[in-house]
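A single chain, nothing else alongside it, follows as structure tokens in the form predicted on its own.
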Amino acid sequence: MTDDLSHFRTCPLCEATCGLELTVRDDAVVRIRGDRDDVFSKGFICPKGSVLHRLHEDPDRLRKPQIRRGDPDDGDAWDEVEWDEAFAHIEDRLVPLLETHGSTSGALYLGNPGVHNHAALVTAPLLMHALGTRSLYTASTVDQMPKHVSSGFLFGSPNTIPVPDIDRTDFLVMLGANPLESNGSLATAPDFPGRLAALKERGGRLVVVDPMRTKTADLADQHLAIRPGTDAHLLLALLHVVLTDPGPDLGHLDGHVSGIDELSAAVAPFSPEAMGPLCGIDAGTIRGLAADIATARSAAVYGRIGTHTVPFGTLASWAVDVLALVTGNLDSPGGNMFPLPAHGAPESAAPGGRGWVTGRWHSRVDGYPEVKSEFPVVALADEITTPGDDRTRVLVTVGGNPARSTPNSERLEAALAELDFMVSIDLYRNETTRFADVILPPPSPLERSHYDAAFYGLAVRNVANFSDTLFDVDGPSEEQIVARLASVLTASGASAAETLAFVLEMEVAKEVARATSPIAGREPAEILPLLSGETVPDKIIDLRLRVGPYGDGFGAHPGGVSIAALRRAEHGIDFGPLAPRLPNALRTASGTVELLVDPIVADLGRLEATLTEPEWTRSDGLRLIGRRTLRSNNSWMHNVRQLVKGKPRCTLQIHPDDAARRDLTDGADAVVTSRVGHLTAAVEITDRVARGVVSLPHGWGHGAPGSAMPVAAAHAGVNANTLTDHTAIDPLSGNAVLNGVPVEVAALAMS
């Protein structure tokens, strides 16, 4: 027996980026606990992080490629093969299809797991280029796209996203978020419970706006049970009040905002008296909340998935930041601030840029506008099934499970069965990848290095950490899989190593050509040998770090950050609290915060129309919302036994009054019906949901024929997206409407 060894790494399972201490004995992890010396998480850990090694050890996780030889519903139709055979099969089947039908017949879907993996992020453009298509779909349009769109309109870049400065705020208003269960999202903040406790200890206040009395709401000084789907109505009413009395306070941004003089007129229809009946919160309460935000020494407003997966998701996201702006809390300590990640571009000397637009191209069938170079995932089924020269016949998926995570997902499943060929890069044969012709399994999270390229740009404190590979992988790395697939698709004949070397050379060439780079004008051949990292994605991160705001500049700033420096700092490097970045971070054409761009003005008109539309004004009926649990992460951790054991968590929660009206009993089954589908779920009667609201968790419904996740199948639950409507989207972002879905609930008739 060898001695126990401690390894430190960042958890890759959610946005919290918690530091882990892994104890390894005889090449196996025997314990995981929180890294008490991590500069960001300081020892915090959730149940998912503590069983990371169980995902690595899972016997159902794929370790070699699989080829399907028969029906997707037949679990015996699969052959495990070697890598050469898998790629040969792809070359024989997929490439002729693209040659016959053109590159527009191909599409790419990127799932949520890839955003936790810098190798996947770095190589996604390579795969898109190799397919030669504009048909890109991601999990962003079932989750967060409204925030990208509102940020693009306001600040000129869809990735310039303000986050709540929760460590310094005196007053936090949280809408549609339950970080005690989700660990936070679009606000990277390990130990959200501890941070909220610290807020209360320093005399601060917390207001939670949510149709459910969640665990987070239990901590709140005030909980407002809003009617599902009306977050924009409430936020516009708050804006109406603040702009009327006491009036806007722009703080240091005075003179750097366009449209402020027109804003009061734009929000005039949305008084608390008009909005209150729609959102279920009385006018006096709305006015009091507005006054509290405006008069607090500092206030942060945080709106998350419950405010995004609704018909006015972009408008709600816009209103969150505008409310912060007009109360002097945007880009101000304790308010809503902009992270400056270590791998990001250094702060600019002046504001201004090209601005940002959507709709540069449109989807073939439904005419949905492109947003951030992608189409809404709700468009994918129509693109597969609708005849035409550009019909999607070939699909590549990287992670994710859209057959469970997208609206009216049974419709998408039927479409996937019509594809001519599908390739999936995935750890499992799940409800989606069972339709693939070839599954290429990437390494486990412990078989790759890790850097949170996505989430440090959303962190409530500027930090960075890098984790080396813990275990050697018996097979190609993820970037090697993608590079080899790209080589097959383009018939380049290049090896994976040659393709990746070319990608790295192009990254360096772009950087030395950037006029404001610390290595501007230097030769790529000089820079390439200086890059650290075991893999090309590592070296690209090293490049970004070294030319970034805290980087060593390849000698220009001795002592600056690099991958080598992060390796030496095994508990991470803390670059300090968030600091004001405006106006220099603005990339709008005017160089100002642009409040009233045309799409926002038009959507304000659409919102005003709801004041008289029966769909919004009627209060009868039930509305379905989702919910999160701390042991769950969408659909992709349900095959880990330690996370699904215990009492069933996939239940239909309903208020006692609503249950009594429908003769429902606790634990019995009920039929839930929407416009597009129906399902049967076990009833859980609880006053934690508001009257008129029912709740099902997202990401369940396992055990489909042909899938191979037996633990998940044994705890199958039901698929809430059997009920969500593929035609219901936020039109500005294309984001799916997963909350506030009209449903009927009835007791299951006994035969």
Ligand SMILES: Nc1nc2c(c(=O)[nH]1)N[C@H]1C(S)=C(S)[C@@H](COP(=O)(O)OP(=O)(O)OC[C@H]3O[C@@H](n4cnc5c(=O)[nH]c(N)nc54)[C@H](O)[C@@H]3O)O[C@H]1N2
The other form holds:
Amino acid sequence: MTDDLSHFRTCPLCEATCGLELTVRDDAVVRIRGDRDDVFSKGFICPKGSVLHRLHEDPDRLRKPQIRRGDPDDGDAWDEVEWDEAFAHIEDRLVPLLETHGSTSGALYLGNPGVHNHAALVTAPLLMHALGTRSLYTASTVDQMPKHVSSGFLFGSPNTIPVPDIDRTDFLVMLGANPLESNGSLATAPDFPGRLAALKERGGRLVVVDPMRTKTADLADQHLAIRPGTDAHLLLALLHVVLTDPGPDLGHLDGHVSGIDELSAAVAPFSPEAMGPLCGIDAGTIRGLAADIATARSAAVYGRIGTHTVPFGTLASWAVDVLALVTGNLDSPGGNMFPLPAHGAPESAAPGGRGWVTGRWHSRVDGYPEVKSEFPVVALADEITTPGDDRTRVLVTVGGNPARSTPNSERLEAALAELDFMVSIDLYRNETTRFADVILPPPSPLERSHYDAAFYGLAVRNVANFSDTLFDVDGPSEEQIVARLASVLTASGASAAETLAFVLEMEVAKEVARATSPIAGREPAEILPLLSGETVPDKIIDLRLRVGPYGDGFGAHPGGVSIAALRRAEHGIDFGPLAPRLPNALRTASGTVELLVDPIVADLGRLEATLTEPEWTRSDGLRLIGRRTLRSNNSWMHNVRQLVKGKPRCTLQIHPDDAARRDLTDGADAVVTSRVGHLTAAVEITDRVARGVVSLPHGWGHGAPGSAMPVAAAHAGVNANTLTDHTAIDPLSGNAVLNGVPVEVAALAMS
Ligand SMILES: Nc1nc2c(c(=O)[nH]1)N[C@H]1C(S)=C(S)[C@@H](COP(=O)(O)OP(=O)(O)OC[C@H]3O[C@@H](n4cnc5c(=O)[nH]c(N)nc54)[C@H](O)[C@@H]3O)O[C@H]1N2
Ligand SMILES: Nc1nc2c(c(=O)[nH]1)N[C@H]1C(S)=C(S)[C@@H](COP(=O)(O)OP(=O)(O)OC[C@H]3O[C@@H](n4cnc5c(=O)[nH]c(N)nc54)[C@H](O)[C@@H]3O)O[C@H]1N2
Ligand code: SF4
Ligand SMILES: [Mo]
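With the form predicted on its own done, generate the form predicted in complex with this ligand in the same format.
What follows is the entire complex, opening with the chain shown before.
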């Protein structure tokens, strides 16, 4: 037996980026607890982080490639093979298909874990290039795409996303988010509960807008049980009030905003009296909230899943930031602020850029505009099943489970079965990857290094942390798998190592060509050996850190950050609270915040039309919403026994009055029916959910034939996305409508 060792790493499971302390004995993790010295999370941990090693140890996690020799429903149709055989099979089967049908017949789906893995900096572009297709789909269009679109329009870049400065705000308005279960999203803030408690301790106030009285709402000074899908209505009404009285206060952004004079006229139809009845919130309450936001010393407005995955997601997301702007709270401490991550570009010397547009091309069958070079994932099934020259015949999925995470997933599953060939890079054979012809398993989270490239750009403080690999992997890394797949697809003949070396050289060449880089004009060959890190993704992070805002500039700024510096600081480095970044961070063509670009104006018209549409003004019927629970993580952690034990969490929550009207009893099964599907779920009667609303979590519905996650199958639950409608989207972003879905619920007839 060896002595216990402590290993510190950042948890890659959700957006909170908690520091973990792993106790390692004899090459096994014996305990995980929160790293008390982590500069950001200070010891906070949730039940998922504390079983990260169980994922690593899970005997059902795939270690070797799998080839399917029979039907997707047949669990015995799979052969475990060596890596060479898997790639040979892909070469034999997939390459001729692409040659016959052209590169437009290939499509790529990238799931959520990619944003928690810095290998994606390399893998996503490599796969897009190798497939040579525009058919890119990601989990973003069942998630946050509205925020990218509103940011693209307002600030000129879809990734310039403000986050609520929760550690300093005096007044936090939170819509459609439940960080006590989710630990926060598009607001990286480990220990969200502690941060909300601190807000209250310093005399700050919290308002939660949610059809459900969530655990987060329990902390709130005010909870508004909004009707699902109407956050844009509420936010526009708040804007209406603020713009009328007291009028806009742009603070330090005065002179840097276009369209402010036209904004009052644009929001004129949306008085609290007009919007209140649609939201189920009375006009007086809306006026009171507007006054509270306007008069607070500082206020932050924050909207998330419930605000984004709805028919007016982009408009709601836009209104969140515009409300902060007109109350002097955008880019101001305690308001909505822009992070400046260590691996990001340093601040520019002046605002302005090319601006940002969507719709540069359209999807073949449904004609959806591209957004950030992606098509809405709701379009994927039609692209596979609709005949035509550019029909999708080949699909590559990386770390995703669209058969559970996307609307009308039964329809998508039927489409997946029609593909000519599918490759999945995934840890498990789940409801989606069972359709793959080949599954290529990447390393576990403990078998790779980690740097949170996505979420430090959304963090409420500027911080950075780097984690080294804990256990060696008996197989290729994720980027090596992708590089090898790319060489097969492009018949380049290059080895994975050569392909990755080339990617790194290109990155360095791009950087030395950037006029304002601290290494501008230097030779790539001189920079390359200076990069530290075990892998190419590590070295790309090292490069970006060193030329970034706090970087060592390869000698220009001694003491600056690099991977080496982060390795020395094993609990992370804190660069401090967020600082104002406007106007210089603006990349709009005008160099100003552009409030009223044409698509937004047109969408305000669509919102106005709802004032007389029965679908919106009617208050009968039931609307389905989703929820998250602390021990769950989308669809993929249910094979970890410690997380699924206890009473079933996949229940249909319904208000007592709605239950009584339908003769539903607690614990009994009910049939839930929507336009596209139906399912049977166990009823949980609770007055936490508003009248007229039912709630079912997503990510369940395990045990599909051919899948191989036995623990998950024993705690199967039901698939909420059997009910969500693939035709319902937020048109500006292509984001799916996952909340506010019209449904009927009836007691299960006894036979
Ligand atoms: N434990 C756990 N943590 C997670 C995840 C997980 O699956 N489990 N997933 C991670 C991911 S990928 C993400 S994107 C984040 C999401 O993080 P959050 O945005 O915090 O997501 P939810 O917890 O689903 O909270 C959404 C809330 O919106 C409410 N809601 C539904 N419809 C409406 C509406 O129309 N208006 C308003 N105002 N509210 C509405 C719901 O009742 C719910 O309380 O969580 C991340 N963290
Ligand atoms: N109705 C409804 N549907 C929803 C939501 C909702 O609120 N309501 N939320 C949506 C949101 S916010 C999201 S983000 C999506 C998520 O949608 P997806 O990304 O499609 O699904 P996940 O459940 O996250 O599945 C992740 C997969 O990645 C694999 N994986 C884990 N780690 C790695 C890795 O390091 N490498 C690779 N290659 N694979 C890995 C897992 O085994 C799993 O199969 O679901 C969405 N769907
Ligand atoms: S809150 Fe998120 S990052 Fe923190 S331990 Fe839990 S899953 Fe990991
Ligand atoms: Mo997400």
